[in-house]
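Listed next as structure tokens is one chain, alone, in the form predicted on its own.
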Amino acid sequence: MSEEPVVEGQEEKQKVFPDEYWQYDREGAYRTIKAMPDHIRAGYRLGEGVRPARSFSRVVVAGMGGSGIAGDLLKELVDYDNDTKVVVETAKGYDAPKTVDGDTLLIAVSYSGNTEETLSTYKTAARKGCQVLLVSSGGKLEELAKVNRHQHLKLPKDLQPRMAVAYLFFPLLRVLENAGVVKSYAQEVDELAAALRRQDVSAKAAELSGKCYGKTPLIYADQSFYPVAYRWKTQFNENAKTTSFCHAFSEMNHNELLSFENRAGAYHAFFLSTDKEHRRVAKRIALAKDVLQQKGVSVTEINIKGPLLKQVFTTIYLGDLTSFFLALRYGTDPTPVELIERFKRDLGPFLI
């Protein structure tokens, strides 16, 4: 099979979409989103010889934003779907959580290398005696791994953190094999890229990408799903720069669902509702969606099976594609993210 990005022509994008919008994809985001099969698969391979030294009972991935996500999931991955005692934290701050010691694996994750809040944690977790693996394309990540003499796992450059949501996460899912802290997911990515390809979703996200025009995207998960959640709310952030919120079940019963009460604005729910949550959330789920409705709240449920992981990547590339469509209705190119550049900027340099 072809490891080359597999995307519609233009006769077939305006099936997708009508022609006028496509004027906004200045930088080719819709290409790289398609391209996730690959993305999965080649980030697989990245992390083939990547081992740990020595072994370890804790893992922390420290990165923030599009980069930190690739965190949040593994962490939900070990938990609900693998037999171990090992336990995986995140960390999006400037520093190390105090339960870092010795026995500590140490994942510092920052596509572009220069994430400060992620060179600060590592600095400081270095300081503990962990082991140390640094993932990035570069940048000062890249020059401390050198410096210090630790493992780096190099990333392809080029792409905005977030859309390299595959080269983040597969190749530290690989490590984790490689250590046996889980079980292998060979066949399952294997399983997982081709499904993506065969299966496109184009159209639906396009149909999505309506429903929530002009109005406030809310997503609600539950709790076990909750980060690919939160991976749809900042999609909508950055992506489609409108405002979005997530929430999880069955938190979200004991307070937000009361905030529909007087309902100020107009909002459209997505509920991600897969076939692993308790009988109780699924539940919770159906009663919260007909009492946002009977609050003139328009809603949608994406009902999502299958292994854990194929649940995940599927919803994430869905809700991927959903916010760049909803981007293009805006009239807004996808892909800069100027005022987080500028915001960046007015912080000044950080120095470690």
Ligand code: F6R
Second form
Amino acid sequence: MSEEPVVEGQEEKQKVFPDEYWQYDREGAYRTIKAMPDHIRAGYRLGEGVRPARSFSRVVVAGMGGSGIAGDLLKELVDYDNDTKVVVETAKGYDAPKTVDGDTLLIAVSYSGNTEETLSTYKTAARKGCQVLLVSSGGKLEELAKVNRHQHLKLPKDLQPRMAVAYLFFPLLRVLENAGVVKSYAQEVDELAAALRRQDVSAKAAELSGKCYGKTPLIYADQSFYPVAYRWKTQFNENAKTTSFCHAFSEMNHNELLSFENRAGAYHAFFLSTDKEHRRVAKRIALAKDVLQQKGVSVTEINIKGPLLKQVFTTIYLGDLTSFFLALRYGTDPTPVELIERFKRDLGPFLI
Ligand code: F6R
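What I would like now is the form predicted in complex with the named molecule, since the data block earlier showed the form predicted on its own; can you produce it?
After this comes the whole thing, all chains and molecules, with the earlier chain placed first.
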């Protein structure tokens, strides 16, 4: 399907958000976030020719931060699929999980290709004789793929890792499809990209950013939708440079529910619900929302209908834009993550 690229004119921008704020988007984050439908299609295409050489029953996705979320989302989707033939695990440390063996496909994902935890997990896993797929836009992962003759999937350059989420996730989904361990998502991917283009969620996101301005955003979702809540949290952290926390149902009913006796006005709670939770969880969400409201927490419920893939990426798209607008409200450029980069430099070289 050929479609015009998304172009946002100045006039259109002014309609969703006051003119004076746009100056803070110095590196064009809005345009990049709004290009998600294109990233989805292109990312899915990237995985087209990538086919694991032999069968496997376990997938381990190693990756941190904006790259690591691809593994969390893959796990969420595969766990939901009753017909799937594999188990997905994520690895976010230095060592490969103990479960890695010859029956494992290890996917190491790092947008830069230089994240030390991911490189280290790859090295320790490769020694255990698993199949390997390396995913990056370049860096050491690409170099190591050449040296060790491991399959490498190259991503386009010049994006912030977290803004490349669709490029990081959709090739992985396609690879599992190619291996015949999950159903074909071709039609859902196409419909998702088309739906994201059609819906203009910018105005809604701008409104939501106003609700959590000056407060700490809290994000709650069913355990099965937790990676999406976590994505919202981390986008508030990295784009708006503000604290944000998330928790899952029904665990939050056993602890965090109590925390609003004091300072309730300091928070805005987003409840991300789907129509796929256990019916008792749906009831818990409704009740918890009331409890928080009664305590004085301002609350918004987000409920996107449709197949899980659509729910996941539509909710992520809305969250990405909400954190973008919150950044502008704070006079913050959403794109740079200087402190993360300086922290990595301060750690000094890591020899694996
Ligand atoms: C920055 C971002 C970070 C990085 C993380 C790991 O936009 O999202 O969370 O993703 O520091 O780096 P990469 O993705 O290069 O492995």
